[in-house]
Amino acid sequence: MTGAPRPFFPGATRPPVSVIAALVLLVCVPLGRYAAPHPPERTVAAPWALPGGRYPLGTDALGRDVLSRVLAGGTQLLTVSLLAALAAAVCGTGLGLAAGWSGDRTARTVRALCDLLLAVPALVLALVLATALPGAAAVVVASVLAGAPLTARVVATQCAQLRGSGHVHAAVERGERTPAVLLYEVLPALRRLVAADAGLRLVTALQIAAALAVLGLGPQPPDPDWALMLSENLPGAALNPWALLAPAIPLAGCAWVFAAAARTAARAPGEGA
């Protein structure tokens, strides 16, 4: 007699709504361009046309269809943010495991490095980097330098506590090498923590990418981009408010959904040590 299939989240009958919403966004946002009714870069009507007819959200400052630009505007923003969050999570987790397992001098060195990086505001760091690097690269590097220290601190604390746990001690006594112990014994026990922290790193990367785009240091016209649309359409907000509201809503919605998914991952039963 075979057992029942294991749920996605142990102890839960179905995946949490926030996790489902996050996965839907990750799949649907990159496909939005293919659902756009008009080419996002093409002028199709008079500037600042109000919603109606063929243009449900009206047009922007150059007469481009707002709906088409919104559907296509999240791909690059989300892709860059995902890469930045992944890089920050990997670097931070690696530093945290090294500091938590080694202790002493390594832990002090990592802690001092984290304190140094955290002393600089993330946006200021991103602005400085954007003067020397392309917008996407600046987002990734700034997210790593600003987010990895936070991840490293949390992971180091939990890793240090796990060193004395039974399954880790048994692996060490079996003669397992340190990389194998960290990879197969410690890291699985931290997967809930790492997943939750990665969600927060994604939100931070999204904020940095949006800020640089609004300031003109990210994607350049005529590329469709939610954050860039905010700066482009701000002067005509009174003529067609949807040209400004339409990109702001999905931008804020993505940040909220990813933050909610991170909180859900942190609270998921049956995970962690």
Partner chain sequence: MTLRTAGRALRPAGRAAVLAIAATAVVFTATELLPGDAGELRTAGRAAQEDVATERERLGLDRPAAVRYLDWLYGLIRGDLGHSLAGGRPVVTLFAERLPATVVLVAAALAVTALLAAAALTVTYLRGGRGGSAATGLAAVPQPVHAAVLGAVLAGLLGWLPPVSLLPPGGSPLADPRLLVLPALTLALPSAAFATVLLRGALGDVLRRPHVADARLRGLPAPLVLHRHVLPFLYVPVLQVTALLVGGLVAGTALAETLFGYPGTGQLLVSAVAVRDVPVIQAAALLPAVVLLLGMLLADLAARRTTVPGDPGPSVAAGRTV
The other form holds:
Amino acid sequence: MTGAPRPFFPGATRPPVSVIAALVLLVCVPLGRYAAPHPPERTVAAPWALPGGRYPLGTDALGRDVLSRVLAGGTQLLTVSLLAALAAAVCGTGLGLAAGWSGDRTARTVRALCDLLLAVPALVLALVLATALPGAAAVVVASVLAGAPLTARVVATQCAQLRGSGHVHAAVERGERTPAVLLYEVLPALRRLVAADAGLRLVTALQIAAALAVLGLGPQPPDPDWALMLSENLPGAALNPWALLAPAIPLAGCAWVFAAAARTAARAPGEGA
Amino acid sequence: MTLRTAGRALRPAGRAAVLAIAATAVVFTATELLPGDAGELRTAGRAAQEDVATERERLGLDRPAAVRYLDWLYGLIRGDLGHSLAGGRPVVTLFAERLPATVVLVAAALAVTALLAAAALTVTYLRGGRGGSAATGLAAVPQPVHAAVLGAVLAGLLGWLPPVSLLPPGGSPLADPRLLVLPALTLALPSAAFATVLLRGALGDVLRRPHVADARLRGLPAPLVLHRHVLPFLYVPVLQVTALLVGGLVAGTALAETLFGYPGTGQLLVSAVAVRDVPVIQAAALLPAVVLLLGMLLADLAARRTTVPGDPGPSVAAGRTV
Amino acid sequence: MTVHDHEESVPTGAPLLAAEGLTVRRALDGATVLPPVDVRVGPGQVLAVTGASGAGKSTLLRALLDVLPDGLQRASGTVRWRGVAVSPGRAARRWRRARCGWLAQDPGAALNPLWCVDRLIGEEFTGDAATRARRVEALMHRLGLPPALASRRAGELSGGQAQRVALARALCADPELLVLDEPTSALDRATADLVAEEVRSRRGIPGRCVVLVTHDARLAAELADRTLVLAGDARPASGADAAVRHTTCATAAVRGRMTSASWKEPLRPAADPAPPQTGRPPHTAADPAPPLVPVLSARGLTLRSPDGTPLLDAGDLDLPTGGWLAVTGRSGSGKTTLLHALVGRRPPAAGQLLLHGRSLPAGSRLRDRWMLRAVQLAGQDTVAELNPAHTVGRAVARPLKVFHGTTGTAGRERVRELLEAVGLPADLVDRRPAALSGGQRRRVVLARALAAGPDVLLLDEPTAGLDPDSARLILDLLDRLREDGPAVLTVTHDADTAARADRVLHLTGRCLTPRPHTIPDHTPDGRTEHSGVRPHDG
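Output the form predicted together with the partner chain next; the form predicted alone has already been displayed.
Shown next: the complete complex, the earlier chain at its head.
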């Protein structure tokens, strides 16, 4: 009991590396713009210059510094994805709690609504929405429409199970109101699930945002953006492959880390928000 | 008895039909009710207010949305998808030209997906249902990254393939199968990872069943346990996941075809979105939804034949392809 | 009856199955799960492995067959079959397939639900289809399975039928070694008899042997030629030999009996069905009701299970101030439902509840705060009872705030007092349930219920899942608490717990009947523990 501190979570055998990495990425990527050695939108050398000298990753089709563009290119992508994921998680969790708590009929209605929204693939939904909305808004709305039903489904199932557990009954039998029970008893017990699910929503949002940007429906050309750089530099794959790989690696890395963090959060006992 | 069987088959069919109609409503709502319509777009900034009004009247956009929706739905049922706003050709003709190329692409991608997923799942099975975090990560990586890396490596560094799959519209993609490789792999890699993630859960469920542990305990060799006591339980999840994947692959063609210049319906959708060609968008957006629903219906019907009443079977985790 | 081999400690001839120094360790931390054990089963012999739960019976069986679950590994020892070592891995698997018949603990669940009965039984029969069909038919006949069942799928069988099919499958290839894991625990009576009959019929047949794992010492004595007793304490120091383990075993048994006698003493007078509540004065001065009015009573209480099965017909129940009432009954008899009805979680089908002689509404939503406070339930499942996200302090502080408005420093002080009262160190307040042991969680649940300041404390199986020492501490604690606190009502199937109460009601056949005190039966361990063979003589 005294002396060396006991591990707080006896089940957790190793620190949640992926969760920490995900948080670090979310903080650091938006700051990358300030570390760029050259203005990312300006032509500084000949097009498709290979890595070397002042340009460690070479230049792109318009002779802009690839490293600077990569450092600056994650801000908008991550911000939009994060917003979209938050919106989807909040909507889905609210819907799921309501459905799970109120029992059969509402649950069936929510389920039908979810089935309906799941019938249209997310990318198609985003493309259709992009006809009428600006790219960022399309990403957010599509993420909510495509992701919230999944969140709602998972949360509703767990919430319905928790309804029968002792601590929730104890709260009800203390005379606590339903919103208080949901907010202070049910939601904290589901925090790992909700956190893990929010991670998955972030991955989906990132995928949608990247797809729209690649198709030219997101940020517009002079702006540095990882996904946009992919489509810009694909024709020069043979001339300077690094112009293509440099934005691909952080984009893939972010998605990979977020997915791994979500998986860890869902598994590690006691880990969560 | 036959009536009952028919009834049982009809219920999922009815459900799929309801969902299909609901999907048309979603697509229609998204394209029609959001701010900015085709009337403004076609005259984009160049015309006076009256011209916009005339244009809208000509296109029938001045009628209430519900009427236009029913009108569109009626046309859909008759096989009339309207005319493209850009160029004025019938939407059906546009699709007929490009559909074969997309079908070939999706079929190729599905075959590669099946091979990769089967290999990954076999490894998972031999490791007792554990491992495979790589699949989770790979499934999360956005599709453009798969496209870029494949392009950089296969076309750029190795120079084995042409970087773009330019194909005359209506030309057969089978004439030069090399053109298929990049878009098909781009589609197949993430979807194989996704299939592995989904089926790994179902496989784990089956492996945790007591009769599988019992079969191992009785000394049956691993391939026999797999064949006799595991695979029969996976037919239904595999069908469901396949349905989900085909829907996702058809949707994913939008990206793969555009990036590699492969002339299919996906590219048609993207170019239509760029010019806000609403009838084409509606049709192209419905295609993956209908494929997904049809696949789910088939999986549902097959599930009824291969499961025992009272046995829920392993579950496929909720998920979706982008 | 076959001839019984009386020279038990001397192995006769070459054993069919032999294992020397079989040791199992946990892979994670190297802790010994099964200390070195020797096993010998001669031709025609039946070996029974007994011991308390947790003694490692199943582990021993799985180590013998080389099917240890993940996380456990065979650290040392060899297994020999007819004198030839069976190495782990592929050789062991082939040996299992060719020589062993296996009946699992819950055999019905171990059948592939998609397969038909004849295919299930004949799965591993080697021989042509016609022979197999005859063999399956004969077995089904012998085990009382009607031939019409042959084309049924396993999912369509009743529990008893599925168990017989599993038995038939284990016997189908006429295995040389028959292995039975707790054959009677999940089986119905008739099937258990069939199993016993099969074991008996194999006794004495050369070239056949049986290994039987059971916690039922009587069954072991009845069927086995030799009995291997595993000590109850599965954590002996490394290198523990047979003598040491036997000693620990014996002392444990003695200690158990002594302690039970010592704390049984004061309750002895109540052993005759005397009226309860003799000489226990009311303690709470503020109690609004006179001592003769029960704190909580039920009149004409009718309970149904959620699916409509009647559980209790018009039962009456009185809980006097400061009293301790225990309700016993089989699992599924409706004990928990009774508690849920009293606390207002699931209103009863009919009947009236009285709190201090005043009517108490059936549903908790209809009760006012004073009524809610008065009746507190501490549930059985300590994992579900506590919110995994809340610290101990928060769980206990909440009722204080809701019912008494105690917050801030006063609240923290009171939380500390409560934790102290249930015997928990105060530095636990910042822990979450995942960082607590089962016994600690149970105390936190109690503290939370006490925080409300209840007049009646309802307890569902307060000692479930606890080892005997922790259970006794909890019961002692309850005894102390009611000295100047709430009346206690426990439902339990545990005789020790019921023995602590002033009065015991037995819920059976949809009636609540008073039952005299019975002294908990400690004897089976002591009587049969060492009747078998010394297991570690080699």
